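Coming up is one lone chain in structure tokens, specifically the form predicted on its own.
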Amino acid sequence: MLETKDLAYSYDKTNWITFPDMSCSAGDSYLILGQSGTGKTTFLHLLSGLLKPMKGDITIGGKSLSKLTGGQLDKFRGQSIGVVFQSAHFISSLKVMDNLRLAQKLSGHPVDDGRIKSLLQTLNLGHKESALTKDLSVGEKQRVAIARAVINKPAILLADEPTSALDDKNCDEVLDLLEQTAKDANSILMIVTHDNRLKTRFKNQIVIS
């Protein structure tokens, strides 16, 4: 369960960005829409715990993010929240397997090579497990980023503008991938975007303006 209440944030303590109240259950999918500059990425950063609310609260699985210390929040994020950023950030000197092992270690989970290999196979990346991430194509990096986001079976899967630079065919493939991986993990899926092509695929939509 994910809930937001009276959520607001300001970068200068003068101009405030306010966000709608919402309540989501496991397995729900949401599209967060809005033009550039309206606060969509700020909303994602708040939901992921990368920013702390300045007003209001975010509750995930009964835990208030505002009440967690820095260390507690880092651990909780690693265990419960998966994020697919616009640009994939990996340790380029490490292989794909090692990047995913690191994601498990940092969250406090035991390393599970079987799960990693299975996930890579599902994402058609089994042949890339020993490749350095810097040698992957853009599409392969994107799929590894999705693998990293779901490796710990997070309660919430967040994706920031995952389709904005893609043609229609690749857009559909990425959406299929996100929806299937979220379904497999019974995660809440939230896609933050200004890509209007996605509107027809998601019943639950929130517009930030």
Contents of the next structure:
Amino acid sequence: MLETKDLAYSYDKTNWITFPDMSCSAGDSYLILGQSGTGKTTFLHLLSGLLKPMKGDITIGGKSLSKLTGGQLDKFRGQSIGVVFQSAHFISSLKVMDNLRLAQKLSGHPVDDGRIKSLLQTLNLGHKESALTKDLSVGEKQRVAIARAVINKPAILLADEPTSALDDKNCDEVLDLLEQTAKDANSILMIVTHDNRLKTRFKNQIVIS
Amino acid sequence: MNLLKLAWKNITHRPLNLVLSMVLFGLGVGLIILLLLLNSQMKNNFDRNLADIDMVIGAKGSPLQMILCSMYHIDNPTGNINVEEAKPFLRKEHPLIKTNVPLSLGDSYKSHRIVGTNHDILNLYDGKIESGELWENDFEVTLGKSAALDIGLELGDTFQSSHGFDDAEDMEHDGLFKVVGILEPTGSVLDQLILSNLATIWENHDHDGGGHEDHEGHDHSDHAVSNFNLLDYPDKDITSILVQFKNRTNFQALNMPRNINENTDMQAASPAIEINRLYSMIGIGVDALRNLAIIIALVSAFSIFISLFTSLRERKYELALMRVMGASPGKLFFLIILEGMVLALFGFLVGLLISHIGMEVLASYAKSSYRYSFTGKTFLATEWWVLLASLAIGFVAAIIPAIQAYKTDIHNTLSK
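Which structure goes with the form predicted together with its partner chain, now that we have seen the form predicted on its own?
Entire complex below, previous chain first.
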């Protein structure tokens, strides 16, 4: 499903960040650990096709990311990758519902209001569908961000430090949601974090150093 | 959720920016369209009233004033000419002249000019009687359609005129005019006039002036138009003569104005030449206004540019997000271009509204002071070009921000 091989990246062509080889299958959950500045974000951006690998290759669902052209990569990213960022950002001029519609539209999928509504229900956001995102609480924003990441049932759900700003209770809740939605969408869940609370919960751990 | 809707949402999300751009752009476009409307309607008005008149003969003075007075009825006469002197040009048998229409001006009623003339004037403007009959005897008048409607006069009504164009109470003459007919609307200046026979003007002025004691008594039926011959009154004055030549390319006809100007105490002028002179004089003002409008349009283009540019800085993260969600760089480019063009479109619509409402306001003003009918309800084909130009301005203003959006570095933006 997802494989990386001899992956490396360098910002200045002298110091190379190398990443461990991985082979993950659908439904798996992974924790990617590492201290700040070790290349976690770089890894995440490589996996999501925002950066192109300089060495090695990433294969997702049989497709080699380095062989895709810019346009193909954009399309592939929209359809196969969902990303939850550390702090939730949205298109501020759009309501919750329209933010999710846009995510479907941009990925090339048809807009499916039924799917959006049921997903919002699952995430306990049914009553917020016509709210502007700036009016949401922090927790609600996080959940809308998760909804947006899984709306297209991506092959891989990437989460970048989703819990670092949360207390223990909310931390568990968000992890539950991530696991549940990833499972519903049959996605590989990858959480990039330096939050040690998560270590006990996931058995598949990859350390970047 | 297509790009157009997203562009629309992005624009309306910042209403102050939207209003600023729209007002600026609207002013520029509005001024330009207003000038176009004014120019075209004024030209139409002037052209329609040219009525194939080749030459106007009147008292010496400003030829333009004479034309404006005798053909457009918006200025005062340059003076009067003596029938005796004008005789050659009043003869029906003149070998070069097809039509000669004598005019005697000086009085008005409620800002509508009373024109002493014969029935030939109707042929110049294709005037036809709508109700009642044509003026015949002294103090009988036939009204142009607009004059009748504006003043509210009907068949059989009577009124007293006043001297000149103003309705000063103490300047009223004592002759009592009677409405005997109303003309069909022609779309020309004829609609604005009150027509009487020539003798009526003389009578009216001789009465109160008291200076000329040679009038023919009080018998108003003395000067019935149908058997009236102006040449029998060589000591009388008229204001001007409207002349159509039999053949306007005839060499002698072409020289006639110069001969009159050099050899008589009268002057002759060609309406086409004088009106062109007027256009070129107004033209300077119109050019200045047009340049001003273009400057406003450019400033507003700049405001659209600034508006998009600053909003992009705030929305950098949003654009990166759209890339993550699968949007290509081209899509972001197109989105920003759309935003610029939608802003311009709305500016154009505001301008359209401003110009046509402004034209209606001008129309009500122009009607009372110039007796010309402008309207804001007609549209010009050139307005499509203004729309195209507006969209082009929106496009150009959006290009640099759009290129920036195109170049959004997702990785760097999202890492921050």
